[in-house]
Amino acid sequence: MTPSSTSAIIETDLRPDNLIVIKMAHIKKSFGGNKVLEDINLLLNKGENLVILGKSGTGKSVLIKCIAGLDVPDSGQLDILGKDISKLNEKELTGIHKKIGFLFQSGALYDSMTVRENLEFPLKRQQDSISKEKLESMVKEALLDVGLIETIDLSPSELSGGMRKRLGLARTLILRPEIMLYDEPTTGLDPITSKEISNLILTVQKKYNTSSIIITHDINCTRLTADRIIVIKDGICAAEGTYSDLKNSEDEWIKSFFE
């Protein structure tokens, strides 16, 4: 296969409508006159772990947070699970970004809380009447999935880096989303502790069926969670491909992110 470009994807694209949870369509964003997204195209089908690769400042993290609902595209088309964005009223497009988990670089934690309470604080948010018991029982689910049920009395300030940004996943899942966004989910971490997060991933994948797009640097946490790799460049989704298309690429650019 060769890498292409993802417009043309868009275009020809002849899956059900069901099975594509994401559509950006010719999405545009600056800021000031700093032109970040120029015009880009991509879908994430349904199950599926899409890692977007791009030099630094080239507009990857604006891009999840277009989907989000943390930025809003100047122009273009965003479709999620469906439904086009700018077309929702309030109500609407809340129900949606409840649907979207967001995993934060810095994990986004409470430090004046316990494990327990930061698992708790989403929950008791979105679900007014939920019951203590039920409670009790998607907290420690939520902590088993990621390793961390002996921690739920301690702080996050006692926790490592790494064991942080598991809660931090582990906080973003117990809302059960149907579509994931990490944001440098291995950044700073040391090799192992990055291959626990990235297995951690695809753990998530297969128990939950999420959705999920990555952006990374990380070549290694590239390699083993991603079904598709699309490459941004100057705004735009440069190339598309599976891991072993691009690092096989004979554009001497995309083969540089795989060195």
The other form holds:
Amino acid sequence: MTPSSTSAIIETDLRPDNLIVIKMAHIKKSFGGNKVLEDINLLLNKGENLVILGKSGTGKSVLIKCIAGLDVPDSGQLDILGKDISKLNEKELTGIHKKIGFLFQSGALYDSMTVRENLEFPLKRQQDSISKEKLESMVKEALLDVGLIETIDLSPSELSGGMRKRLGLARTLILRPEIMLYDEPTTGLDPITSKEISNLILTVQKKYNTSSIIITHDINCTRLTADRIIVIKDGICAAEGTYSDLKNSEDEWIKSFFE
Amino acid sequence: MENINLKPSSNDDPGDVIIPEIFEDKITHSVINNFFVEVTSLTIFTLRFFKELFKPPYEFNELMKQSFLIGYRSLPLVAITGFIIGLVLTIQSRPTLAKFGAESWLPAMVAVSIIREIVPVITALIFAGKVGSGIGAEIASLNVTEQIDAMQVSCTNPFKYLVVTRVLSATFMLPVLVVFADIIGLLGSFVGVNIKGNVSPYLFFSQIFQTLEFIDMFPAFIKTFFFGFAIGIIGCYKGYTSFKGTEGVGKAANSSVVFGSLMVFIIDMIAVQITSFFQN
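The form predicted together with its partner chain, contrasted with the form predicted alone above:
First the chain shown before, then all remaining chains and molecules of the complex.
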């Protein structure tokens, strides 16, 4: 186990910059008087699956929302793909955000659209001059990737929880992101579907060479997907290590996640 | 220890809710505070609308879709309402005019009432109930289910896509609906006149157009753009700023109707004052 948040920063200096896709240094975020992120320091390396563990309400989702641009940190430095996002103009920031995919806890599918339209929507908006044939082939490929090709003309309300998650993933993957952010991808799913989603995360990592941050409470998902784990406590990165490092930790609180 | 006065006094009806004075002050303060916070954030939201309105890309397809949903889908409701207003107003006004021997003025009087005031206001209220609540609930549910966030991470500006299109559609569709309801309302009045009389369509409509002046129609038409804008922006604001959770959806729909309807009356009052100023 590598305790405390300072270790991540020390490692930064040892790694070549082109291998680091996300670098967070001293990130703080409050909502009113409620300090959610106190001093977050973390790194995400290229091609790595980083799992973030922590009790509910410790700001894990807020952290990835800051990366995706859905929330703005109060202070600290956030570098994505080697660029300090606080120094970017709106156009450059949009360019960076195009390279980030986000799988929401609920899937966040557009209810008023069919499965096909859900996938076409982000594509049409990012690529103005995309041909119908290319659109069709990309939609079908994304659905094949997640095993949902037969649902192409259904509406999201006709899909099960696991299918909705997979469709959410397909909608994100269709834009070919370099970084994937997963917000509790297996929450509310049965163990079998949960394992399917975990395997899908690994497939995505291999096929598209994505670097991912996975927020989860599911220890099986953590075991299957994590290259490295960070544990957040009281708004700071309290511990860092591999699955076996943390599982064998002497700290009772950290061990409790793996019981 | 601080002495807390209770209002009303202990000999009042025991069923009354007794609020200590000290808390009542706090509640009053909180209500006033909330009012100003709400007005300020609605103003900022409206300014953002104008900022986004002129910034490309323009969501033309969504604008057309919303105009169809907001305008075309409201036609049956507006037609029925307009017809009933014309019919009922004519039937109710006849006895009073008959008392003064002014029954022949019935078409003109009803037409002026319909076009200047009743149809624009009633149609706007119906519009607030149907469209305003619909917009509020729809955007709030998109908010609750993180669909707005999903749009943002897909590099779509949700404010432009959801808010600008709906507000523009509401602003331009309500005047169209009001003109349509005016026509149907006059037809309703024609039916009402002929229930107890025999007036030809030519006579009925020629009397109306001889009486109606530009000042009767133009301000009444212009104010409906403001009604539509107010209903649209309030619906979007309530939905966009709703609290997460299903309760937020209900509250957004409800307050969209309440505040949208209230704004219709406030704008109408201002419009009447401005029109009166120019008439005098």
